[in-house]
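Here's a solo chain for you in structure tokens, the form predicted on its own.
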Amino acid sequence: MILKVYRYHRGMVSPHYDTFELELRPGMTVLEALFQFQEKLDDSLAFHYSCRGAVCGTCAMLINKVPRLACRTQVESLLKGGLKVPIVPYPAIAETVPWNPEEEVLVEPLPHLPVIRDLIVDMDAFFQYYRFIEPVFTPSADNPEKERTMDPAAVKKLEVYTNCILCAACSGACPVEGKNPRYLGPAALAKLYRFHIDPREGRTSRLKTADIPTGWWACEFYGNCSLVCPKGVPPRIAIAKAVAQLKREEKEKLKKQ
């Protein structure tokens, strides 16, 4: 089978694609395939990786036109069509190069972020929006004698959102991010909602942080973010619940006037 990889570095007039005939092994991941490309064809190929176990989120990239983690995406499954994801099409995943998904694996940088080199993107904007929502726990004023306990049901509710590994796959799959670069994005908004529903959180106005045109209200609920998240975090649900609550609060406010 063939590995087709996006290549770019500063100074190039335009990016191009390199192809490599892969020695396919059972259980081989896309990350392993990239290492094989690097070792046997061109050692200048640039990509990020770290844990190799779908924990750090470092190796998120566009694989066969779907944002995925290279370390957990198996080549054989891709070729057999077993990893299809029904995401809503958007310009960033439009076909720009001919490729045959039955014989080739196409690897490109994560959409909506500036490409630094090959498969490495600049994550500064992603983390700028993440810091904007102040992802820091603010405990209530009353200090417990031993610890801040939580009801098991509340823990289960929180875990849905604490699983986020900040890989930015959701941002790469979001059509709104492509149209509106100032949009805070699904990862930041889901994290903000996580602090909002934490019963130990002392700040009662967490949702207001993103009550801006580029926050909750910018989401168009395509749902791609939830479909591609490697940890099953559902940003669309968090955003929908936040919007519903803000609308209820606004109605109550109008009634009192």
Second form
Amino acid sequence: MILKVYRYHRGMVSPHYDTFELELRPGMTVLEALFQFQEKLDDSLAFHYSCRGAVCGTCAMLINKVPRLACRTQVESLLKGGLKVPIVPYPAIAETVPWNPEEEVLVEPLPHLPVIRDLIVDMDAFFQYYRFIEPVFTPSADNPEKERTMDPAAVKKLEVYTNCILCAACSGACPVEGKNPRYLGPAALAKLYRFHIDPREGRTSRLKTADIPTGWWACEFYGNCSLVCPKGVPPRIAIAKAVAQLKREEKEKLKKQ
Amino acid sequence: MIHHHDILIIGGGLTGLRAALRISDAGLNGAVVSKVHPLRSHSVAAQGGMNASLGNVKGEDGATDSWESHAYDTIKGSDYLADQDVVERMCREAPTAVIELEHMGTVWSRLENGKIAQRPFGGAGFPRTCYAADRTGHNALHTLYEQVVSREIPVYEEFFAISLITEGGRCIGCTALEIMTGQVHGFLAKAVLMATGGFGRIFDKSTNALINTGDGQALALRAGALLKDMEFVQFHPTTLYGTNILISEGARGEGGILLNKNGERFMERYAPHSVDLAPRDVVARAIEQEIAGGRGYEGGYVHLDLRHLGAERITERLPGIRQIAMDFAGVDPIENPVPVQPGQHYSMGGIDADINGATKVPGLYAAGECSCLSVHGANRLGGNSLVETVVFGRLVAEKIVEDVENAPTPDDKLVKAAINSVNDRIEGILRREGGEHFFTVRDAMTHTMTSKFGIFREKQTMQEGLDEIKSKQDQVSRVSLQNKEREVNQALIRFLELEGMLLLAEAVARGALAREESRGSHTRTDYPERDDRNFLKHTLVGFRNETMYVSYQPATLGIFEPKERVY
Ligand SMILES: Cc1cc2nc3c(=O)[nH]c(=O)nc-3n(C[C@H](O)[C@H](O)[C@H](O)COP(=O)(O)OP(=O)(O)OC[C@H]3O[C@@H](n4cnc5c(N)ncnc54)[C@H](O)[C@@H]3O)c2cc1C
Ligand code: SF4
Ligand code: FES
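In place of the form predicted on its own, output the structure of the form predicted in complex with the partner chain.
And the full complex, kicking off with our chain again.
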């Protein structure tokens, strides 16, 4: 069982790959495999980790050419040829190195973001787009003394989007992000949609924030985002609904004129 | 590089971010330093919920919850060691804290009538725990972060605090290593708030994030503050066998039951009244005893059975738990019982601070899991920690805002010296060659802690444990790292964490050895009874001339008189 890991640090002309024979334990995750690499082979391997329980969103990387959380991906299920995700191919997941999926687990940094070192990417751009959509609840009226009430059914719809852990797996899987670095991306758009459908929200024109060529309209509906999301968030659906609503509003406006 | 702020917050979890908002409300210049992006803080992992006596769900016989009832449960749960004035303050403020979060946009689960839903939790007399499915910490932390972003409060992400700077005994800032560049920065402020979370990772079986290494407690101890009640470590009864990821009490709150390998509902024997919903320490000891008595499964676990709840209830109320069981144990709780065992979960002890979060070191404050004010005493009730973070995050910040009005503005001289000395220290570590690898030392320490300072404790083994810790402290000064670079050197970070953890391990050990009684989470087989006459008091550990000493301070009573704790 071989772990094949992408290595790069500043000053290197091009990245290389290290291979490491894993001591497999039942249920071992890719994150644990990376720790084993660090402890047994080379403690300079760099990667992000925190919760090791698929909740903090810090460990997304490209594993066997699919963006996913290292802590939630079991090595064995990868080797059995499982966990294949039918994503639409795009340049960033093209073959970079010879690799035998039957025996090797290939671990590379998340695509579309600059690599800082090894598996660590610079998330600045990702969070810049997050900030661009102004992700903050803006109540429709002054705060009541107690809580605002909410229909449990509305909460259910909202939860689908509040579940996002901002791991950027979707960005790494998005063919549009690959060709257009200024695209706001699935995560930021899904977040914006979350505020749009919050029944307590006061800003009724929320969707307008991304009514720009690099916003809703840049999506080409490959759907990779929804396929790789570890939390079942469907950015593609959010974007489709937003686009439909904006088109409807536009039509109604034209009718009135 | 030197940064100036009115108030510096170390830690970007719920406590740190809530405090940052309060400081920004006051128009002061506060900043957050965090070793990970704030959203990766451990708070994000909290599942079950946050306690507040909103009274949205009636108790048995139609009674309405109250702060007094919350306080009573908390104090009883603490085995009477909590400071009752602090508990009162938290319980009075809890409903406001939950509602504030709602006002900021947190999506709480709701009742049919649209109010915030509340579920029963262990040790509570009412369904008091407000929740957001089983992602309460996630929802709350994202809300606070959104507020911090919209107010443009400065956050120094991936900055690892290395030392506190003091001037004439007063804390005036810290040094921090910018992980990505390897550069040491100095931070100057009129006050520093420690909000660095728990130290679960000194144990090898822990539900905590890998980053919960107790850095703040070690920093404070070195700067002259005291640590309080460090021997009180909560072991959660139900952590997933294998990875020790938490299976929240919410699972039992919704009706899950524990079964031993003979299929017996053994909790009926240990807690006839509350059965599976008895407080954590009671359930954890019961499971440990079942396992020790040969009634656990091979490898040391029991079953948590949810199957009778049905697919709909499980997918609706416990989706996160179901996902965890499937992802990390390959078990779908709809079809099979979940294998669980006890594991370290929460640090009741921490930096000694008064009701306002002030430590013994002027200018240094503490709140949240890294602190001990003390609201949890010898045992924390589920749902009380999240509420502590947001209540005291705000209240302690409020007090700091008041205090810094007259605080002197520190000057840069000392900071430069501090930066130089940290740089020297780092260079010294990186230069070392040979010796054992530090991972070996870490593994030995975490193993010692679990095996000698776990659920059941006893003098002889603890003494051995303490000796082992002392020898690891000695060893750690000789280990070396392969990675000699400054940029993104995670081995260096882990080494620095380990140095601090070894100090905390010693503090736990000394506190546990000296406390010759059983109370809350601290169970001594050689002293099985609670001893109010000699030990209704807080343990304090200090550090002077590189040696640790233990002293005591009485617990504050005042509302409820200590009684025997039966469930
Ligand atoms: C799995 C799990 C589930 C839980 N569920 C619940 C629950 O349902 N209800 C409940 O009440 N409680 C729960 N708890 C407990 C609760 O989550 C924690 O006590 C609480 O979130 C702690 O928050 P905090 O803000 O004090 O610290 P944390 O959220 O741990 O944040 C600590 C911060 O300090 C920073 N930091 C640490 N060291 C350094 C350093 N050297 N330099 C710079 N920054 C540093 C970190 O980056 C982080 O931002 C749970 C705990 C666990 C383990
Ligand atoms: S939408 Fe899913 S994949 Fe994208 S950032 Fe959020 S959790 Fe990650
Ligand atoms: S380490 Fe937190 S999501 Fe993987």
